[in-house]
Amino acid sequence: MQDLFNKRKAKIDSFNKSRKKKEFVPKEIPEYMFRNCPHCNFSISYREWIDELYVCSRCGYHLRISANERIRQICDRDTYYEIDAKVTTVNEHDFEGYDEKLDIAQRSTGLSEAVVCGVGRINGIKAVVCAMDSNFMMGSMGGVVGEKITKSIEYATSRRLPIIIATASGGARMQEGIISLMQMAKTSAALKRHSDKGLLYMTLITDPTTGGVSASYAMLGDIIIAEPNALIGFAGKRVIEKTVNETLPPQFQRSEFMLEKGFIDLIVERRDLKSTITKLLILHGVK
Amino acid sequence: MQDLFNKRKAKIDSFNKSRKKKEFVPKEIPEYMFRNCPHCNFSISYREWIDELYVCSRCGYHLRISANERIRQICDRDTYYEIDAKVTTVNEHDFEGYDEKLDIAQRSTGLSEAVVCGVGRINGIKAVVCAMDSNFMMGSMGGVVGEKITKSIEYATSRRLPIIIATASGGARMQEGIISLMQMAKTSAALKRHSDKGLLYMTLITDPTTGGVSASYAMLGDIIIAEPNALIGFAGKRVIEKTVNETLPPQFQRSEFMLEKGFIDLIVERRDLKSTITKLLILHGVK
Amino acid sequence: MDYKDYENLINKLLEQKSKTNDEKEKEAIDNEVKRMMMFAGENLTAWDRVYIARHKDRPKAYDYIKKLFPDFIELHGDRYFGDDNAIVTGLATFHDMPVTIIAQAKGKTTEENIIRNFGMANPEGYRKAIRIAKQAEKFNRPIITFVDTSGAYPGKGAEERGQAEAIAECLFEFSTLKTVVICVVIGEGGSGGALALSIGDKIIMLENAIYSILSPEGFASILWKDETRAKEASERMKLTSFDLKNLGIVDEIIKEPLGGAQYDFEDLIKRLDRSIYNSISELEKVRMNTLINRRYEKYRKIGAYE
Amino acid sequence: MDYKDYENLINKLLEQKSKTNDEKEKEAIDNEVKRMMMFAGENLTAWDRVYIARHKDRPKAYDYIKKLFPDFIELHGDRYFGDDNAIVTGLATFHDMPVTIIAQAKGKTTEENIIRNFGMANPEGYRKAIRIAKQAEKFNRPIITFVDTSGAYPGKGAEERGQAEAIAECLFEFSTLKTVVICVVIGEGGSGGALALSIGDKIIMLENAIYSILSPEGFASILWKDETRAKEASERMKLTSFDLKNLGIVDEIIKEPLGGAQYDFEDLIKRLDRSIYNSISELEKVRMNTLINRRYEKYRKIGAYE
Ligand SMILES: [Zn+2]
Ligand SMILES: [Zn+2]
């Protein structure tokens, strides 16, 4: 047991060390020189994908990106450092197959969990920035994700900093059961304390943000920004279709739809994201 | 000018004096011994109307009642006294025909204005109670109504009393123009101060409550009670029908409909009104 | 053999009993029924509790309200969009003290369930809960919530009107509500829809109630793509009152009569009444800041890692 | 002759001018136009101002926003039901200071008016305004509202979703909002729908804007059962900026160029900018309690009788 923990800890430590060097080598680089746009099928060189922030230069489709790439796009170079990066599960999860799944997710993403939390500067303005990674077990929220998010919020509260969370999550981490559910309460309560201090919380909702993450911190931003065409909702489309016995339109639960329904403040394209966040920080008196 | 004012003042004074004696002779007594229910056409003796609080014993239809009758039904006998009863227009209203209309309304109702405001006890519990009278120029709200309501709210605030307002109004007093409109702001602001002191405000919405009164104090109760089948809305039915070009169902804007739409806490029949108000006062810690 | 199978057997025995005139046979049946009840009731699996928690005869929120708060006055509406019958809110006196009730109300009959949407709330239900809770705060009334839902309603309109936002807002607002909040899980406590009304200073759970991240069927379907493995899922989900007490999520378990709450409801009510009363009395002595901090810590420590 | 008739004459003269090559005639027309503009513009009746206030070419909220707040970021939605395009809300910097904008936005074209529902808000518009205003309070941003609506939308859905409640809530919340609120009446200020966004510390009104309990047409229709007597009604309604200043409802009038705001918008903007800036600077010096008390007294004294 303790062995397992040490092993994982060592792995993460070594990853953290190695990451420093690799920071500006986006890991989205595919094996092939070209990657087609999943939406319009246009063939785009990976150099262009990188330059265009993983937005299709032809149709504007926003590719899902990793947590680290997200942070690179938002924060000033060399200003971001993780807080409580090493938080990881100390309990043995007795749910069959979970450890293996975690292990695979960790290896394939190079992350210890589905969220990266830290402090950085955005055009010089200091802020806590958390980014979820949908490549890590669909960005599902278990105890560690909830804990890291909560610690980040508490960090922001105690230092009177704004916090920005980029969400990307399929919902709760089923394997952790009720512990996972309770993270909704924990993160929301931490945000209430942050808000009561008059501090700014912005959410950046990215594709997909559903289930327990949508029904907690994703929807609690003073300002809720969404990327174009991101899926945002509580229940899954299939569940809803089964419940109401009708086929839902393709725009259902998408950013543009949810803006019309009154739940999104603004939709921002990736190329304007950093400048918009900066302006919003300034407009909220953050310096 | 001053003459006119003195004349009206004298009239009101004499009315106020005379009212003391007449207090328990309901003025709804019709000239004939029987009055048919306007809803089911059942013939009911006026003795029965009085005994049944002007509710049809056959179909339950709630007749519109005067402000004084409302107060009689809510407050303990001999406990109610008016506050600022003499507030009346000192300015000459230069709107043609308005003085005459006021005069007729005053003569026919025996009231100085469309609302009676005062303090009484409800099963022993002290409360400010205001009742509007739809017989007085359709219960329209002009400067005097707004002023009397505001003074009553301020009285309740300063003495830490709950306030109950029974609304019955066709809306703003057109003849007073913008002054009338501003009463919405004035009364709402007074209620905000009352609420910020942690005090209880209950509205009793009676038929009809529309326009400026509905869009101000009628809808601001901590608890909003409605009488059955009362008309409650902002815009008039004909205006809406003209706007949307369809015929509205008969239950549209009625208490039961508005409860379903989430704007009414509870519908209470007249015979249960006093006991319900009493219970609600107690449940809000008023003694 | 599941509890449900015993129940079927018992029902058959009782039917047999009603047809016979033989006093001896009747007595034998009674003894057998008793024995089976004892055996089945004392060896309940998680899956059995799922069955009992959802049982159509199990008392629903309104049954508790009627017994515990006979002078209950229902208050309606969210003041935005509608009045959601899946969540019932109102005021009552409890041991001479004004209290606010917020309850997820399943129906007992099909007709009632249609009106109550089978206890699955829409956003307006959660918004009504927030409105009523804020009034409780304003007037210093303790709040008692009753949790009994398979989850928030996954409907089209619910999504359009912000189910996620409404639930999040509940979690947000209840976390610092300046009044004592007691939550009682009486039946099914499923997913965020149940969690929204479970943020309080004391969580009481009936012995056979369940509480989980989602239904065992949904769990099996998501993890194993096989809804029929719900029974298996339930055994792993730690959804019984005992599991949740061990995890520190539930503070107190109210023992149920053999077979479930409906078998001796009066007695259960007596014990629940005492438990709620004691909880409020105790918590009302705590300074408000301390209460809010403790509430925060209660949730804060769940899933906290070094 | 109404202002509208002069406008028609002028338009005809200008058309005539465009067809001639005779320089002398052109000059004569220019002089005549000038003379007529002067005469008409300096003798405006209330009904003329109603016409000008509603003029399709009159600058609308978006025109003011573009000029006064070039870095405006629009924020959407009430977080309950929808995003109402009849009310536009957002943030901007104004003289290096973050401000919140809440504006009733009529359109200039039919297409835009259909999107903006002709500037007539639904309840979600007022609820968006409240949400954005409360954020302004949280982050200490002054609020600038732009009032331009014939009234709240009298639609079926608007009633069902609580138009009355939404407006009342605006009046209630704005009355103690702990931040400076400046209201600018730029066009039509009609009924409770306009009042909802007119609760502030300083009410600025453009010279030719109107503000009234309802439209002159509605007024005539209610009082005299005759909509066609709107012109007569307008003269009695005290709806001009000068009337409202006399009544103590409006604090400052911004003079418009001859013929209305569109004839020299740049100049108007310059003066409006200065007026808003001065108002905020002055009011920001006032202690918050004093500000709120003064705001209360401002409305308190209207229609106060002995
Ligand atoms: Zn593409
Ligand atoms: Zn009748």
Contents of the next structure:
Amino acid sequence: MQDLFNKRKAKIDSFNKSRKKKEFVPKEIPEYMFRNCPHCNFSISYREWIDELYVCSRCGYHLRISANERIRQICDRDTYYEIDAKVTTVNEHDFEGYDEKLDIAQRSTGLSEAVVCGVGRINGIKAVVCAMDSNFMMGSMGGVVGEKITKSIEYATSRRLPIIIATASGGARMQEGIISLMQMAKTSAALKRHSDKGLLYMTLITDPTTGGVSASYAMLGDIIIAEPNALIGFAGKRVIEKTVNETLPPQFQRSEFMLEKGFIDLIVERRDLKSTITKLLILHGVK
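Show the form predicted alone, please, because up to now only the form predicted in complex with its partner chain has appeared in this conversation.
Single chain only below; no partners, no other molecules.
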């Protein structure tokens, strides 16, 4: 009996020695649950980013947001309906690689083009609202972007509605050449007709707004609002420095610099944007 016991004990000891100890491996937090602030590198949960309207709770940095998120933040829930949602760009000049870029942009954003235009209510006040999306080919302005914005302006004019355009663009779309540049005059002419009717146009400039967009409808607002630290300008800082042969201030072309020089009217943080727009609409007699 003792021999049998010893044999079994030996087998158990041998098994225990050969068995590898399991190491405790903590479950990794999925990457999408947290995102670091690009400015201060502070780690913020995805839920908090949403609750704070994609503004860093530590340093106040405003993340770039999509056109649909912009509309969600400005307009009352379930009041917005889009105009010309299915209008898409055609590569008329057979620019090499343009079709592929358009396809990638459409699939990655779910948008037909770099701007979403429609009608909604802002704290009960009806308005035309357009929002550009920098995720779609850097918000570049081509023929369809200009057409959608122009038709939205004309819609607002015919129905005597105010219009608000949130800009976010790298400028004219080079793949469309002169057609892209023509949109500057086209949109500006439509805004002149809107203004002649005594109607209100507000611009919300977000980061970045440059090139042909900044040189046209972005700067034609009766009231020009900007988000904090948004890049606003036509040519880039380095190009200007080389042209004038001078070193420009660190905050050159940022919202705060533009406000100081009288180029814009207001800088409004995102959490105050909807209430500020509402007050301005009421102040100008829009009901």
